[in-house]
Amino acid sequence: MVGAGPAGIYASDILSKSGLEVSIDLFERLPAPFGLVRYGVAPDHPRIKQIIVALHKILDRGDIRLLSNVDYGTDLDLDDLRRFYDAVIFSTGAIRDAELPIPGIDLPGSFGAADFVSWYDGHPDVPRTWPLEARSIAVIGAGNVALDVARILAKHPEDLLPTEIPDNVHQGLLASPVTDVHVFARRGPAQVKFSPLELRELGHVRDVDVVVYPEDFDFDEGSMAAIHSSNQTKQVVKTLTDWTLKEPEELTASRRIHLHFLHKPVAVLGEDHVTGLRTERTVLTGDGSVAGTGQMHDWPVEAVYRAVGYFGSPLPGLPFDEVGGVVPNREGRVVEADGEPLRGVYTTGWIKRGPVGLIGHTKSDATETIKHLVSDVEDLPRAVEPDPDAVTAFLTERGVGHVEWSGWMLLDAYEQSLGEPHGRERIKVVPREDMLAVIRGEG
């Protein structure tokens, strides 16, 4: 299994209970496991972070071996894995920002949300600093990541201190002069992908007002059908509608998050740095989709964050769909360009189906993949060196300092000890070399 996020751990767990006699190794590029839950969920969402508790229990059983700090494509490749395993499952997720091909998107001051999330979550592969110099900021997107980015940008940094936020992130946010964050969605209130809970939480951020605009509200037949058929959509629309009823004198906070609907971003403005965002007013066309009106509006913002989705990365030795950002597959069986299955190679999670659905959806996704692996087991090409010690010897010979579960436990305990004096569950160790020093007992 390549990738120790929720998808890889769930798939490993399901395979371990399949009735097959299996030996499962779970490879992870970073020194720490848990993927998206550790490095993709905002620190002020402890409820979602609690998924780690369930994932921890799975790996703590001892029947699934964690081999982290091993980078597929650098430290080993598919041919290497085939030497040691009958089947290989890729669960590497999607960590890149999807593209937004509009003029000016590459200007300084224009950022991808995935990179910002990695920064505030203490991902070891991103710089320790972030340019937080804008008073007015635009966030492009209509999903939970857009809300996360807007909330973290607008929230007073001291209110993040009870979380596991890294010290360098707290210090960076303290220096931010932000007063207004504008979130832009090209469709209407009934089409956004916010979860009801995430949206309601936005309204409870201290000293931050949520501002919505009645002129941005429109509902066509497709919108009404969505409201009547989905309780989630109904709750989202109700929350947004309630906010339109606020009187101006009720908006007294020092910071504001503005939610704009029916505004399609068409250009990031500026010459050598972002100075604004141009949007086109859209109208609903009856089925929940929109059309442009030609009416433009320029918003004087000094930074732009695009939260228009995540995108998968190619994996050496595997086919890759450059349009969908996934490894081509049929229900988890990886297929070549000619449609023939790549025997013994499977995929699950976002690299299989794209970055859609909540973390919990990876369970059913993994179940589908493992079902096919189990049905294929008699026809799988057999490993040449199936002894579990063979792969670790191979890594040692290559000078790869792999980390097993006991090493993660040392880092886990150390992070918790950093947080304890401050009444926090943990304080993350961010630099990779510091993580490894703790794991080796040098911290």
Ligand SMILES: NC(=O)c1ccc[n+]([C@@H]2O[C@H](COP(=O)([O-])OP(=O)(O)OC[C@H]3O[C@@H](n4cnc5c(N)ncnc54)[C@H](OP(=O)(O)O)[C@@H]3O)[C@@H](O)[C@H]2O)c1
Second form
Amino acid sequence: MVGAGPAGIYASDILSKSGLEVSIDLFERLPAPFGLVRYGVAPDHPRIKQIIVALHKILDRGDIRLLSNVDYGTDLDLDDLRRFYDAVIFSTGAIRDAELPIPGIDLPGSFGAADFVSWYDGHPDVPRTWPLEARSIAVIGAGNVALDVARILAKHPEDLLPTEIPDNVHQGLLASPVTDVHVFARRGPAQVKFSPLELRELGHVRDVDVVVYPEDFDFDEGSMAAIHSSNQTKQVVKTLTDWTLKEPEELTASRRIHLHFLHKPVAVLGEDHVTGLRTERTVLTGDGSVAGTGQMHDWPVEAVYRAVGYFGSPLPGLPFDEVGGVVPNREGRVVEADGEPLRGVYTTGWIKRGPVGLIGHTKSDATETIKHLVSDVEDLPRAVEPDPDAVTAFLTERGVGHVEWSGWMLLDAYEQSLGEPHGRERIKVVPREDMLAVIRGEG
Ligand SMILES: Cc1cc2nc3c(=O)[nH]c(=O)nc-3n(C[C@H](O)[C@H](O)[C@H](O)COP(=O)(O)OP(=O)(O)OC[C@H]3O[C@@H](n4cnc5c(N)ncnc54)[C@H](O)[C@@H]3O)c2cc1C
Ligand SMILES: NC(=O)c1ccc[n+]([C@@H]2O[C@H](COP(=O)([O-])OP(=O)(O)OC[C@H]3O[C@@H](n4cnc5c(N)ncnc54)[C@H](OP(=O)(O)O)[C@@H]3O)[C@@H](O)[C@H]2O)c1
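Structure of the form predicted in complex with this ligand, please, following the form predicted alone?
And the full complex, kicking off with our chain again.
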């Protein structure tokens, strides 16, 4: 198994209970497991971060061996894995931003949400500092990542202190002069992808007002059908509509999150730094889509964050679908460009089906993939060196300092001990070398 996010851990768990006599190794490029649950879920969502407790229990049983700090593609490749295993499952997720090909998107001051998330969640492979110099900021996109980014940008940093945010992130946020965050949805209020709970939460952020604009509210036939057919949409629309009823004198907070609908991003403005965002007013076309009206609006913002989705990365030795950003597969069986299955190679999670869906969805996904693996088992190509010691000897010979579960347990305990005197559950250790020093008892 390659990738110790929820998809890889659930798939390992399901495989271990499949009735096959099986030995499972779970490779992970980072020193710490849990993927986006540790490095994506917002720090002020401790309830969701608690999913780590369930994932931890699975790995703590001892029948699935974690081999972290091992990068597939650098430290070993598919031929290496085939030497040691009868089957390989890729669950490498997605960590980078989808592109938004509009003029000015590469200007300084224009950022990808995924990069910002990696920074505030303390991912070891991104820079430690983040330029938070803008008073007025645009966030493009109307999904839950856009909400996370807008909320973290707008929240007063002291309200994040009880969470596990690393010190460098707290310091960075303290320096931010932000007063206004503008979120832009290209479609209407009934087409946003916010979850009801996450949206309502915006209304409860201390000293941050949510501002909506009645002229952005339009519900065509398609919108009404969406509202009637989905309870989620109904709740989201109700929350948004309730906010239109706020009186101006109720808006007293020192910071604001503005939600704009029917505004399609057209260009990021500026010469050598972002000075604005140009959007085009759109209209609903009856089927959930929108059309441009030609009416432009320039917003004087000093930074732009695009939260228009994540995108998977190609894996050496495997086919890759450049349009969907996934490893091509049929229900988890990896297939070549000609449609032929790559025998013994499987995939699950976001790299299998694209970067949408909640943590729980990776479980059903894993069930499907493992069902096929189990039914293929008689025909799998056999490993030449199946002995579990062979792969660790190989890694050691290559100079790869792999980390096992006991190593993570040391880091886990250390992070918790950092948090304890401050009444915090943990404080994350961020630099990779510091994580490894703790794991190796040098911290
Ligand atoms: C910002 C953000 C917030 C989210 N918040 C929530 C939330 O609150 N609630 C919710 O239910 N869902 C949330 N999600 C969705 C959830 O995170 C995903 O559904 C889930 O993490 C996908 O699991 P995965 O295992 O496929 O991928 P990931 O979680 O990305 O795990 C993939 C793992 O593979 C590893 N890997 C990658 N490449 C290699 C390689 N070459 N070699 C070895 N290892 C590798 C990665 O380091 C990572 O650990 C959020 C997503 C994002 C982006
Ligand atoms: N708390 C949570 O539960 C939580 C937190 C974060 C993430 N997640 C989950 O993680 C997954 C990924 O979230 P996400 O927010 O990255 O993706 P998402 O839900 O797919 O939202 C992406 C948003 O970007 C917009 N967009 C895409 N291309 C665009 C373009 N060219 N111009 C303007 N807007 C564009 C989309 O608009 P259109 O709809 O018009 O295409 C959509 O509003 C989701 O399943 C999400 O629920 C959950």
